Amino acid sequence: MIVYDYTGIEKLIERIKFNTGYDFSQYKEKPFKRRVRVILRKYKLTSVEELIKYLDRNKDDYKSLIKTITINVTEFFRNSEVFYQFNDILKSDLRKGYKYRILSAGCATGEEPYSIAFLFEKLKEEHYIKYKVDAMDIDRDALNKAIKGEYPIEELNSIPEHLRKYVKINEKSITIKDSVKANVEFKLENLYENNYNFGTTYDFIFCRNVFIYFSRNLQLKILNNFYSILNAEGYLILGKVETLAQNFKDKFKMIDLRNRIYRKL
């Protein structure tokens, strides 16, 4: 059995913000130290002071790294009783007219965005609605990706049948419709900084499997952002491991416990 030190692990992060910009001194310990450690089976080392040493002599390789570290992990309608809940919330209490602005937080390559565009494009062609999703992420080649909306055809498999419709599928592979794509709009933005701002407010905020590798005081300045660009008895909707911070409580409302649905008071 390989025993792996850890020890420096505070300079690596040094180093991967110097070199990066990217800031993990607030993830959480044991989900970066486990990222790490696929990182130092990767290069065959056991120490971090040696992961150090080689990055020093291969600074390119920081761009992999970083990928290995924000691991992006999704599909379209992931947890899709989320996406059940969502949609009755929806359709419950539609708007005429009304434009819906949503947030997809940490949208890796744009499956989950994509899968609410789907709901909202059926939605539309029973009622008089419109909707613009925003979508960002830390990774540009995630992003990249989704903007290009291309997909391998397997990923089909987690559409419902009756939203396939809204994309193309060809012999390898399926590409979300241009119709789709016009209301989602994907930016490069860092979950850790104050300055995200896109110049609105939103009836929804997606947030999931994000917050299990923050710490406790960096899910509280993300929290503070979401209230202050959440709309009135707007929701927001955390990854089903997911808990809201206690601080909170107060602020939301509990929606739907299961699927982690919170709405704002």
Ligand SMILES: C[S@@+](CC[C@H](N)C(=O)[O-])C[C@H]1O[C@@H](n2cnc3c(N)ncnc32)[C@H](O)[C@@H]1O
Given for the second form:
Amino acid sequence: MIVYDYTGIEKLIERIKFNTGYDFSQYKEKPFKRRVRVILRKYKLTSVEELIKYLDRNKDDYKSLIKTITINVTEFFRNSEVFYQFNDILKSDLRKGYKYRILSAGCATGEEPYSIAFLFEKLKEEHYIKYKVDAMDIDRDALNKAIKGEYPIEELNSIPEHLRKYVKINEKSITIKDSVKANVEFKLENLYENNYNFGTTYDFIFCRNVFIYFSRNLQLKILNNFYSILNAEGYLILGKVETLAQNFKDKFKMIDLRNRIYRKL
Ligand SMILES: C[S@@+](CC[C@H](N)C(=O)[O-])C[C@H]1O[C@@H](n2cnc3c(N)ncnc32)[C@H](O)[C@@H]1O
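Same protein, the form predicted together with this ligand this time rather than the form predicted alone?
And the full complex, kicking off with our chain again.
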């Protein structure tokens, strides 16, 4: 069994910040080390000190390193139950003529915000409503893919059949229709910088499979910001793997424990 030596990990974090601007000092230690281990394995190294030396000689590799750390695995309707619940919440109190505002925080390559948009498109067929999804991520490459809105044909399987009409089906790929794209805006933003937002407040904030990497302090900072940009009685949707920090339990009402859906009090 290979034993990896993480001595110098703070130095690595400083170097990454200096060379790329990304600050991982507030990331949780364990998940961060797991990601570093993936990088060490990739370069067949066994210590962080060796990795730092390697990066000093190969500065271009910082880019792929960031990708490995921020890992943007996603899919359309990931953990679909959350989307069913979201759809039910929407339908139970549909506001005629209202423009819904949704934030998808840590949107990766766009499958999450487009899944949300498909549900609104469907509702729009029968009800007079409007919507706009703002989506943000720190990964520029992921966002470029999201903006393009083109995905391998295999991804079609994750989209429920009655919603497939919102994508163009090509031979080897699917493309999000322009009418849907028009309601989804992508932005390069960092969740732990306070000044990110799209200059608006939200009825729903999705932030799923992102928090797991962040230290408690960082989570609190982000939750504070979410709280301030959520409309009265707006929903925070954290999804299955995240939990709401204790300090916020009196600020939100639990709506769905399994899918971690909360409503602002
Ligand atoms: C695992 S993906 C989750 C995608 C989607 N929310 C889902 O659940 O399918 C996590 C995303 O969070 C993004 N991310 C990580 N740290 C971030 C930060 N500080 N600010 C914004 N996005 C971040 C990563 O770039 C990645 O695309």
